[in-house]
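In the block that follows, a single chain appears as structure tokens, in the form predicted alone.
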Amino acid sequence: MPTLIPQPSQANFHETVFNLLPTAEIVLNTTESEVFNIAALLAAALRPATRFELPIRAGKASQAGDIALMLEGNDPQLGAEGYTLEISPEKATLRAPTAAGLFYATQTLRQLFPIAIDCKDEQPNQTWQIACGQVRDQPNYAWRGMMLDVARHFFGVDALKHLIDLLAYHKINTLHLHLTDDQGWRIMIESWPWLALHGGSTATNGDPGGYYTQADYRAIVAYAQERYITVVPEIDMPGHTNAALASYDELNENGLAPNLYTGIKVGFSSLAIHKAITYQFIEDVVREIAALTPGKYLHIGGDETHSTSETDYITFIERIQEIVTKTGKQMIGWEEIGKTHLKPGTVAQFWWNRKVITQATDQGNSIIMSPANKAYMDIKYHEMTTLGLAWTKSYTEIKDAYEWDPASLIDGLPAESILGIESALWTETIFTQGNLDFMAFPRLCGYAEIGWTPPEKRNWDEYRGRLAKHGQRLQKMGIQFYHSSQIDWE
């Protein structure tokens, strides 16, 4: 039985098997682009390891030894991500009514294939055979995201297209960035350019700082899209604001700027909630990010902000939710905005506060589930982890990342309400990649099953059974990942 990750809703397999030749091509039904692209992506994930050609050719009937790509069908059931995949010993059949659906299928048959195929480069003598069967696939969630903080530390344009294409394997199609904090500001801001060159200057214990240009977020947006995955950038306000007030003195109720800021405190710094220019700074930010992101979401942060009073708080979100949907965009922000009046589509995130959260789908709003205890991965594995943080007075073992259900984490929560479910990195201890690698995964993975596959299909003694096995992809992958005690590593 193969070992996928996320597990598919639906899946047969039998012992005999289809055989990947150096004749292979892979053949499509569709001249459209996106199609070809989806090919290429195959292609270039299976050519290093094999170093077979894999031509890509369109219109043309498939042969045995062939993977084809079929765009067709109207299944209602598979929705908007779903596929089939039938493997016979003659050929690979990959089907799906849209093009992510076919995306998807293609990560599932890549899976299929021995570990070797994840290698880099090139693997001799190796046979490769995948097992003949059927998969029909869909997820569970709409939502499956990842938060990154880039503002505590940043990491650059190949850093984040690294991760894209580890989400993308997991069928995850959120990238949440979470670009401003107190400690820095990384996206260049056309109008209100001081703010990447001085508030980007400087980072959690004053390590290097860094920002996005243009040009380098539209790449990231583009490279993630590609993937079948949104980026949704997050602004943080009013709060966590110190890179935005250090850079303009006018964004300041005294009209003084503080000193650029490298700790790790949160809670001290607002934006001057009852200044004009605050207003016209929130609305050049968000124009000029509107702009370069496709998607059709846009978060503005919202959470611990000690120093604005509930009441300036209230005022604050409601005029900002005008500013964002004056930019066509939808809002989203971390729970405490259910203290407020939200507008109809206006999404809100938990992590904390459930009496809070239930207050914004009181008013009949979805949110997206961000348990700090459960999804957060800059929260240390155990008490001996070197990173990370356990402020949730808790930690979060592998076990404890999967063995969750978001639809009923809450009591009372309406299912119907749950977007999805999004983890999340935070940075404070986190400045490399090996260090990203090593904190986001095995977790991701869990998080990625629970957002795909459907709970009753979820198993822990299972799971960890699958995990084991794939661990040995991820490392093929060159992934650094913790190797926990609760799994028996292959």
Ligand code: IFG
Given for the second form:
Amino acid sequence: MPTLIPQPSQANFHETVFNLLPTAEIVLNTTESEVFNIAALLAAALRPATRFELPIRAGKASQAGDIALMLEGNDPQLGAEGYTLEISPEKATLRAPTAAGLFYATQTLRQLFPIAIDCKDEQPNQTWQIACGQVRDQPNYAWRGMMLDVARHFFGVDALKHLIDLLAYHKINTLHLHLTDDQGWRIMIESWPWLALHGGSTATNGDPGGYYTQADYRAIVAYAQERYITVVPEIDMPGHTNAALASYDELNENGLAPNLYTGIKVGFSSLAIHKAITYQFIEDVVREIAALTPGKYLHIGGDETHSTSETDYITFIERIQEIVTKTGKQMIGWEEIGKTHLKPGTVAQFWWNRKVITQATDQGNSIIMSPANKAYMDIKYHEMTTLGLAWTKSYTEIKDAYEWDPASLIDGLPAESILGIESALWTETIFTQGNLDFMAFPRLCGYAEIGWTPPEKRNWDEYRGRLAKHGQRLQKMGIQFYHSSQIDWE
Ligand code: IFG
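I would like to compare: after the form predicted alone, may I see the structure of the form predicted together with the ligand?
Every chain and every other molecule in the complex is listed next, the one we just looked at coming first.
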């Protein structure tokens, strides 16, 4: 039986098989370029191990042995991201009312092949059989996200593309980039160049800094968009702003820029709430970031503002909300923004304080669930994990990361206010690709399932068996994941 992560909402498979042969073609019932791109990504994923040509034929009738991508129908139950997949001995037929649904059908198809399919080098004596059967699938939540903190430590364009490939493979559709913090400003703002040039020049522990040029950032956004992932940029303010304050004297209350900061304390910095130039700075930054963001959300942070008074915080956030919405974007902030008056489209992101997040849902606003003691991937797996932090006073093993439900985690929280789930990898202690892979995988597989699969189909004892096999795929992909003793790895 095939093992799929995330688990589809309906799937059944039989003993008979479909063989992918060297003569196979990928045929499309449309010449739409978006569907052609999906087919090209599928072919690119299947070619390395099979060395099959897999030509893409747009608008051609499918024949025996083909993979057919059919953009058709408008089944409301499948919604914006659902799909069906029909595997017979003759043909693999993927159907969806939207391109996004077809894309997710191809991710499921990839997981039906033997694990050797994910090898980068040719597997000459491997046959490419997949079980015949039917899948009918659609996501439980619309918001299935991961946040990467690129401020504490910088991760370049290639690292992000590697991560985006893996997010897409697990049907995650949002990448929140925490672009600025005390330790680093990671995106070039052309009207304030020293933010990146100076504020982006170092990182935690004095490790190398770095920043994205606007061309780099556009490349990341485009690469993500091709894989049906929306990038949500975060400019954290008014706290977590030492890198900005260090870059421009005039941004500081006393007119003096502090030194760059390479430690891991939080809560010590604040923008100058009552200086006019602060709002010129924010207008310019928000304008440039909005111009780089095809998605509808801009995240403005708002967390841990221990150096900003409560009244100043409220005034500031309400003013920022005006600046953001004037660009046509909607604002996201960490849970603390619940203390302020929120516009209807503003979203609050739960991470720790259940009372504060309720102040957002009490206003009728939507939220994203990122509980630090369940979904923060920088929290240690156990007391011996060298990487990561443990401030939550609990550890997050694979089972802890999987066995919870966003809709019932907080008593009294209206389930309909939850847009979805987002795991977060803060990088105070995460520096290399290996560190990132180790802390993110395999916990991210569980979060992908919590975001996609309905709770009644999520069960730890069944999941751990699937994850044991899925680990072989992660291995083939070269991911240095954590081999938890809770899983009987194959
Ligand atoms: N909380 C801080 C992060 C980071 C995190 C590490 C939020 C919203 C602890 N803020 O989580 O900057 O330091 O686990």
